[in-house]
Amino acid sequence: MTTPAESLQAVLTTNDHLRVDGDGMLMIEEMRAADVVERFGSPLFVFSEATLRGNYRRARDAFQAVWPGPVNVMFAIKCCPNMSVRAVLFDEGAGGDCFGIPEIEATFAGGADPKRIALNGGNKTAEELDRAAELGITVNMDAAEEIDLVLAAARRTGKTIPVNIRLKVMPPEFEDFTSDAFPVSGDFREGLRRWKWGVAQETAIAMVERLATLPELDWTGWHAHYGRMSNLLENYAAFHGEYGRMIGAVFAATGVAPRVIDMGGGWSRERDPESRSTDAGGAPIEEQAATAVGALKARLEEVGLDPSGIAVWPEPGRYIAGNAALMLTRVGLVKHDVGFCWINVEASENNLPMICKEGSVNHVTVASGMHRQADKEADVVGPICIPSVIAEGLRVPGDLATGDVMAVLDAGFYAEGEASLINSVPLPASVLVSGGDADLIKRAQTWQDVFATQIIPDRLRRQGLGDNLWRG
């Protein structure tokens, strides 16, 4: 039998700024988790600034160690659309990947160098393209038909727009492919072909040739995105090897060399809940970078492309933000019946959608009394009207009680941004811890916020408790 402190220690990675003090209290940097909840409420996202900075630096160093040219580590803001998180990463020198006007504005509100930012998306609007042109960011084009749209934006704004082309990469090795994150097995190439993203090699050649005739558009290179489909190094090698082969083939056909290769995201982590297990983990980022870059470089060099003259742009969103946040939540009712124990907490799967949507398995622990023996098995569940099982069969101390605090690790990615309003439950606040200080970086919603965009027509209005909310 182990204690929660021992279980936590077994899963900590190099850049987790978590520890258990002598009193058995979970510490986030230099702050007690229970004190943060007392001050800011529950449930609560709590970010570690030191972990954000450390993850960025480690990713940057990993790619710089193996790529001879410039490296632009781009934070994919979709994984964590918090402007303070973006501000921390801008302070570190991070570039960024964004989609649509909201992510563009959030990226620049937190600070951004336009030369290190890319706009993605397969159906960009005129407003989005005009804003990209005004700011001077790169547009990753997803279709040959998009050239005319970007060209029109360049002419409307009088700006030259840098553009990349997204390739549809279908590695031959993926004929026999199994994903640990999604129910995918067998020949994955057909699935990739049917995905809406990217263009084929022949289409890419024609696009490069046309772009060479359009001075308003500055073609800088390529984009591809593997995503978090598998954390096996062999699959990173297969994808980026085929990506490099396609880049080389277009160069051989056109004679035009890229200045940028955007490697996309999907980089896994050493504690990797997407693998659907608390036991399995991804390779260190250094090994991922060496594997992917090695496969890419080999194919480029085969056709005489010099990597030292090309910048690589990896997009590690989940790697940077994933373990940088916990969700803290108070224990509510502890229920015993039919031979089971359920620990009801104030957080729910609507706050942690990766658990219910993709089957992620996060490490969950009590945050106080962590030196007690974990002598009881229980399911940790949220209050909403779906099963909302945050942890199944978790070992916890037998005297865990209402008011105690629990922590869900790896809550920094695809949580704030994908949270839902099921049961009209307001979304929680977010806090940034730096050493012994904490700042509120996103206030909790009220129930009025939940319904603030709704309008009851006068013909349906009835006097009631909510009448004043919608009157104005």
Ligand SMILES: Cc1ncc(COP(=O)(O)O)c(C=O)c1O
Given for the second form:
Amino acid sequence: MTTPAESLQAVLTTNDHLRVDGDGMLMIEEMRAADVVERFGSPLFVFSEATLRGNYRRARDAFQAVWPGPVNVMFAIKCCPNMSVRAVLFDEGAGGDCFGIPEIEATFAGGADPKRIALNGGNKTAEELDRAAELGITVNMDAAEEIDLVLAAARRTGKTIPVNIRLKVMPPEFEDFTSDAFPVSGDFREGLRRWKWGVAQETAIAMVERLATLPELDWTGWHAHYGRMSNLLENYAAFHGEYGRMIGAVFAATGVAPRVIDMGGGWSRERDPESRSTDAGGAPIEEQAATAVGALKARLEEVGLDPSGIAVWPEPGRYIAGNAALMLTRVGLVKHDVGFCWINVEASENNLPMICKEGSVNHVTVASGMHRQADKEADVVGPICIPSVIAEGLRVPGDLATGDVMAVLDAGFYAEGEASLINSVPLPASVLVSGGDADLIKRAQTWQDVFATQIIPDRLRRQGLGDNLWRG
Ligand SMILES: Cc1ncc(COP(=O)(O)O)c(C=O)c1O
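Just the form predicted alone so far, so send over the form predicted together with the ligand.
Full complex below, order starting with the chain above.
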């Protein structure tokens, strides 16, 4: 039999900033998890500033160690749309990837150097392109047809717009592909071909040739995104090798050298719940960077492109934010029936959609009394009307009771962004822990917030109905 402290120790990775103190309390940096809940309520996202900074620095160092030119590590804000998280990363020097006006504005509200920011998206609006032009950020184009739209924005705003072109990378090695991280197998190139993003090599050549005739647009280079398809290093090598081959082929055809290679996201984590197991994580970021960059660089050098004159722009999301947040939640009713035990907690599928919808296997633990033996098995479930199973068959101390605090690790990525309002559950607050201090960085929604955008037409309103809502 093990204790929750021992189980936690077994899954900790570098830079988690989690430990168990002598009293068996879970510590996030220098704060007790139970004290943070006491002060800010439950459920609650709790970020560690040290983890955010450490992850960024490790990713930056990993790419700088293997790439001879400049490196711009861009945080993919979609994975964690929090302005204070952005502010911490800006303080570290991070660039950013954004989609749409809200992500552009949130990126700049947290702090951004426009030269390090790219706007992605397959159907950008005139408003988005004008804003990108005003701010001076790079537009990653996704179609030959997009050139006219970006050109129009350059002419409307009187600005020269830096642009990259997103390539559709379909490595020959993916003809027979079984993913270790995703439920896919077979000829994965067909999946990538139908995937809406990126352009073919021939399209890219025509785009580069046309861009050379347009002084309003400054073609700087390329973009491609690996995604979550596999954690195996050989697949990073296959993808980035093919990316390099395509870049080389366009250079050979046009004679124009890129200044930027945006390497996209998809950098996995050593404890990677998305792989549907706490055991099957990714390789250390240093090995991912060395493998991907090595494969890319080799193909560029084959055609005489000098990497030292090109900047690489990796766009990690989950690598930076994934383990930087825990979800803390109080235990409510502990139910025993039909031979099972259910621990009802206040957190739910609303706040942890990756677990319930995508099968992520996050480590879940009690956050106090962690030196007790975990001698009972229980399902940890959320309070909503769909199963909302946060942990199945978890070993917990037999005397775990209402009011105890539990923690779900790796709640920093695609949690807030993919949260749902099923059962109209308001979304929780977020807190940033820094050493022995904690700041509220997002207040919890109220139920009025949940309904704030709804309008009952006058002809349907009855005396008294909805008044609570409109009064707030
Ligand atoms: C263009 C782009 N860049 C970066 C990311 C971040 O990916 P990840 O969180 O896997 O690093 C994504 C995620 O889908 C993306 O679409």
